[in-house]
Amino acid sequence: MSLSIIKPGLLDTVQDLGRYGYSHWGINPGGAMDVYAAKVANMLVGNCPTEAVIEMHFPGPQILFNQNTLIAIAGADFSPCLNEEPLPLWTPIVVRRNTVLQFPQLKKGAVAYLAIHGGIAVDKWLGSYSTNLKAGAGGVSGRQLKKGDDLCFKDNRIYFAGMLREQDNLMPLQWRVNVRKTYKHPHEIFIIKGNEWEYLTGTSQYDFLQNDFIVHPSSDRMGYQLRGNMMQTSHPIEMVSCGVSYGTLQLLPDGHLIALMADHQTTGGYPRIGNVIAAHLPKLAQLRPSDNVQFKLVDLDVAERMFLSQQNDLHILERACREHLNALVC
């Protein structure tokens, strides 16, 4: 064993980038809520972005490291500490065996990710490590992590203990990621028009773009329920179920909205008034209950440019992290 769960958090699961190609079976992609943060955490420790990570919500878990390793924590800030010594986010950190990671205080964000150098040794289900709670498959027996769970790491040949001074339990490495661009203006979310946008009345379209919405406490990995001005359509709509995706904004019969999240259903029969652009899904994922959010309408060209820019930055980051780690080891 390489890592043990001493105390579970609110909802700790093993996730990766998702399980694609099975929607026709009713199996949604799932995966990490904040794919950007999960990718970056893996890159920081020299992993492929598709490796399994631990997704955590607050209150977070207490985790015992049974061997020396390299970790990175990305996403929400839950004030991570190793043996009560604060840890930086978005930074690769060498940690000593027999130390305990915990998250005592919520500062900002909703989901955090722990990546381990080499990756976590769990079995794939339909090509993905991600935990599908509804199907009870993937991750660790298809469930959230619980007290006493032991997770093994994949093999690596780096002698991390040699990087630590005798008196130290941890050593942050000398590079980190600047994520201000990705999470700038965290409550402003860009969308493109959905297939049924024109069905909204003019007043509802105006209200949607001019007023804030509040994330309802009953929100979860399936969808964020949004409360604000009631939306209305110009005439009653009867729809057959249509394909939906992460970030689809659906209009419910009661006039409220729901933003579909990572564990969304594969199809839905409610009007799709908008879709959150891919580059802003990380900001959407980090919203918490009672947070406010304002939507801004952009065209497809803007959405594509922002996505391509974000992906280009990730490619540069991945190469840089591997070069830094290779230089350190050599």
Given for the second form:
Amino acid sequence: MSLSIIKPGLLDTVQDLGRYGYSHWGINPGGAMDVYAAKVANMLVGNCPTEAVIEMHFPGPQILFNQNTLIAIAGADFSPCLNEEPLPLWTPIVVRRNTVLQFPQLKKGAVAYLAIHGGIAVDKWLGSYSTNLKAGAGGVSGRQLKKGDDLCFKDNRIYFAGMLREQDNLMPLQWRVNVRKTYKHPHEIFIIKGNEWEYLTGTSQYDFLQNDFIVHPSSDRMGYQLRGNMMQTSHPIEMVSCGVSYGTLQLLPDGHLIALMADHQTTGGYPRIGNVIAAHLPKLAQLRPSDNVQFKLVDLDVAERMFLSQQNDLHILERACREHLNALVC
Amino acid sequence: MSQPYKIFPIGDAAASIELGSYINEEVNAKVLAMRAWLSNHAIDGIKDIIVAYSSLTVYYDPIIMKKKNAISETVFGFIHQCLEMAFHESVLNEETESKTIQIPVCYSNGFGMDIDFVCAQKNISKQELVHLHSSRIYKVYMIGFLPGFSYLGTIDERLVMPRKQKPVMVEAGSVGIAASQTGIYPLNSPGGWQIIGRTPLQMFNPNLEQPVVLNVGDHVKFYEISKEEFENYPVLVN
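Next, report the structure of the form predicted in complex with its partner chain; the form predicted on its own has already been given.
In what comes next, the whole complex appears, and the chain from above leads the way.
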């Protein structure tokens, strides 16, 4: 019971919701860039949201299924195909053994997730499946996936072959998630003020809120480099290293901004002018190089309400997926 | 404690308490005391606690926090109270348990790519540099940047140098200095510190139950070894 990597993509890694509790060893949480999409992919196939998934960047990999199974693809749209037949996103799909999944064309977004019913059987490192590329640990030997990798599945409780018609390689199940609310206005990102926001000159504060920024090609899982108006502080800032988080907007000495992403360090010594709100981290993660982005200030209580509502929707979704799946196999 | 503090959000899933923005042993000890207090109280929803020189940051799960702690106002309001209590109720450790770890360093030009530059800039001989760097006992103030990268301080004023303008590739084990800090790169990595030597010790090993050699609050003493000693240093095989 496994899948094989026939051809690796640009950066395919095993991820989960992150490795928390080890920052005292300098080990950052990491985890999926778009935690929302990773959770939804797992829920669609009846998994716990904490199961391991494969995170993919474009160009994506070619993956051979050695077993009938139930999969879901969520997040970015790289036009997934199974043996040339297009697959829907955000839907559970039964797939036949000896079929090949590939991603011929980039349509939108930056990171896609593949979840497998039961989850991927890799060892946890410090309580998490996530690949920590710097530490060389977690996921598959602490590295990105390569040609010939075989990833085993955990137990399959369901006999999927019986659901496929003889002539079909795949069968999408009859439900899908509406994710419009989460990804609406993809270029509009809400932030709350950072502790060093007041250090910006009035002009820079104005520019920051009025003008667009562009995601620079040198962006990666550690941070998205932003290009736009140069930001200035009213006086030189001397800071010692202090805590930062996923979504922290740091002002670099050259006047540019960087948005810290999933593989960020836990501390940094640059002014933190703002922080992307948790409910908008999925949108931030799905931005690609040369995409534009506008930041809008919101209050902390608004940010909290948005995140609670998003998580509440996910909770309802998890239950619905379980019920649908149970009804199907009973 | 008389020093002032400031509590502020870092987004809607993290918050900091800052006691200043400088390197000071007593302030750092207070940060560690607050960490111990928070760990002991095991507050539902706190996912990780990040210790820095003069501040502490908690990552939290707003959903779990709200569900488990009967919060009526904002989640940040609750975490604000937790951090305030940590500040007022934590007590400084008597410093009885802190270990001093001896770390061998080869200060040769082959391993310390910036040693000649630092000597020239500071107008000191290589022997003086080695003496100044290896005669002090340093404290591990914080760990960050890379797995197991410890920030040690403070170094002799005669060694204080700025970071490089642009980071270069640095080998694992390299010992560097920057401003009033010194540290060891546990892994090959780009880095901007001035490199003055290298240790044969493996500072980070993900296969070990305790993957790092140094922990926050430990003390460190460097001692000089020759190139031969470096090369013959017993390597631990896992």
